[in-house]
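Quick heads-up: it's one chain on its own, the form predicted on its own, in C-alpha cells.
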Amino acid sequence: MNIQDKDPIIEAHDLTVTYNRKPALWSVDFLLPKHKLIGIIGPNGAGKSTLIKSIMGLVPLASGYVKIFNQDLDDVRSKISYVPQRGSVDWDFPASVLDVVLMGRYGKNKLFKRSNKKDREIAMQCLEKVQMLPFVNRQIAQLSGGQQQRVFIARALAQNADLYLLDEPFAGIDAASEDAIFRLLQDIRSEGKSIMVVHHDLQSAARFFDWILLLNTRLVAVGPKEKVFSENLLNETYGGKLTVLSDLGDIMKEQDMPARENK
C-alpha cells in the first residue's frame, strides 16, 4: 500500500451524480495524496466542476461518498477553501476588493465579530501575492475578469486552509497571469498545502501539475503526471478528438513524457 493510500487527503468511492437522470459522474473512485498540486482534466461536459462541487457537498450524490482528511466534510470544512467558477458569482454585489478578501477571514473569527488589524494585514499580504494590492479600494464590479479571479484567489489564501479547491480559476486570465498564479500555487504546495484545480489547458497542465485526474463522466486515470499524461489516456479521455490534442506531441517532447502508456 502506498503512503497516499494510507493517508489520502481526498477519498472518493462509487461517486455518482445525476442531473435529470443523466449521469454527470458515474461510479468514480480515487485516492489523492497530500501536498500535491492536482489537475482535473477532461473535455467540456466531463463532470469536472461537478466533481469539485460533490467534494464540497454542493450537489446531491446518487451514490457513493467522499472523505476529506479521512473525515466527513462537515468535520473539516474549516480546513478547506473553495473558489467557484467566476461566472457563478454576482459581481454586482457592492463590495471593495479588500472587503471580498476579508470574507476569507470570517471563518477564523466568531460569528458577527468584526475583522481586526491582523485580518487586514493578512488580507493585504494575500492581495500582494496575487498582484492586486493597487486595487485594494476598487469596487469588485469595476475589475476585469482576470482581476476578479485574482481577488477570489486572494480570498481563498486569506482562509489559510489546508486544502484548496479551485474551479476553472484561469478562465479569462492571460498567459502571463496564469503562469504567475500557477507559481503561487506551487509555493503554497511547498508550504505543505494541497491544491485541486479544474483546468482545461493541456500545455500548462503538463508544466505545473504534480498529479493529474483524467475525467470524462467516468474516471479514466489518476496518478502522477509522468504516468497519466500519456497519448493513449488523453485520447481515451477526449474521445479521440485529436483537434483538442493537436499539440500533444510537442507537449510530450517538451516535458520528456512517454508518448504511449507504459504497460
Ligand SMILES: Nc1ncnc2c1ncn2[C@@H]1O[C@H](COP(=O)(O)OP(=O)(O)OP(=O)(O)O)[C@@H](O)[C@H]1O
Given for the second form:
Amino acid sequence: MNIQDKDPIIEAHDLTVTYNRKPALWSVDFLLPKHKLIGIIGPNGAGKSTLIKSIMGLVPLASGYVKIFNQDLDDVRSKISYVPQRGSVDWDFPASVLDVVLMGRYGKNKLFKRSNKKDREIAMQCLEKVQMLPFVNRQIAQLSGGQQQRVFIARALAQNADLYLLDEPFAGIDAASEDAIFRLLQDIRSEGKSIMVVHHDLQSAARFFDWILLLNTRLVAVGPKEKVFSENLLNETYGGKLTVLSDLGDIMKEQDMPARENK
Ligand SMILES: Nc1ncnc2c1ncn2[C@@H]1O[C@H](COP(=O)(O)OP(=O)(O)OP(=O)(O)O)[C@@H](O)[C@H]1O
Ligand SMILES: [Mg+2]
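Now show the form predicted together with this ligand, given that the preceding structure was the form predicted on its own.
Everything in the complex follows now, all chains and molecules, and the chain you saw is the first one.
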C-alpha cells in the first residue's frame, strides 16, 4: 500500500447498483488519490452517471459502500460540488445567470437568501473564468446549451468545494471553450482540489486527465493515465466497438505513451 492508498479522496468497495434487478454497476472497487483530475471513461450505459450518483448517495446500493475523505457522505456533503448530466436537469426555471451561480454560494435550498457583496464578487469571478460574464443578467432559459453548461460549471466553481463531480460537463461545449475549461480544472487541481469528470472524448482525455477510470458495468481499470490508456484496456472497455481505436496510436504517440500495456 502506498501513501496515496492510505489517504484516498474516494474509496468504493464492492459497489453494486441495480435498476429493476439489472446491474448498472457490478462489484466496483477503487481508491482514488487526492489532488487529481480524474476521467471516468466508458460507453453509453456503462454506469458512469450511476457511479457519480452512488458517490452522491442518489441511488440505493445493492451492496458495498463509498467513503469520501475517509468519511460518510453526510459528514462531507458541503465539501462536494456535483454537476449532473445535461438532460437530468430542468434548464427552464426562471432565474438569472447570476442567481444560478449564487446558488453555488448558499446551496440550492436557500436561493432567496439575500446575497452579500462578497458572494456576488465571487459569482462574477467564476462567470469570468468560464467567459460568461457578459450574460450575467440574462435568464438561464435564454442561453444556448453550451452557454448554460458553462454557467453550471461557474456555479460549481463558486461553491469552492474540495471535490468536484462533473457528469459530462462539456456536452455541447465547443472545442476552444472545452480546452479553456479543462485548463481551468487543471488550475484548481493544482490549488489542491480533486475533480472527477465523466468524459467521452479520448483525445482530450489523454491530454488533460491525470488519472483514468475505465468502466463498463464492471471496473475495467483505474490508475494513472499512462498506465490505463492502453489499446487493450480501451478495447475491453468498449467491447471492441471503439471505432476511434485507429486514432489511438496517434494519441499515444502524441502523449508519449506505451501503445500496449506493460505486463
Ligand atoms: N433510473 C433508471 N431506471 C432504470 N434503468 C436505469 C436508470 N438509470 C440508468 N439506468 C440504466 O442503467 C445503465 C447505466 O446507466 P448510466 O446512466 O449510469 O450510464 P452512463 O454510463 O452514464 O451512460 P451515458 O454515457 O449514456 O450517459 C443503463 O443501462 C441505463 O439504461
Ligand atoms: Mg451518463
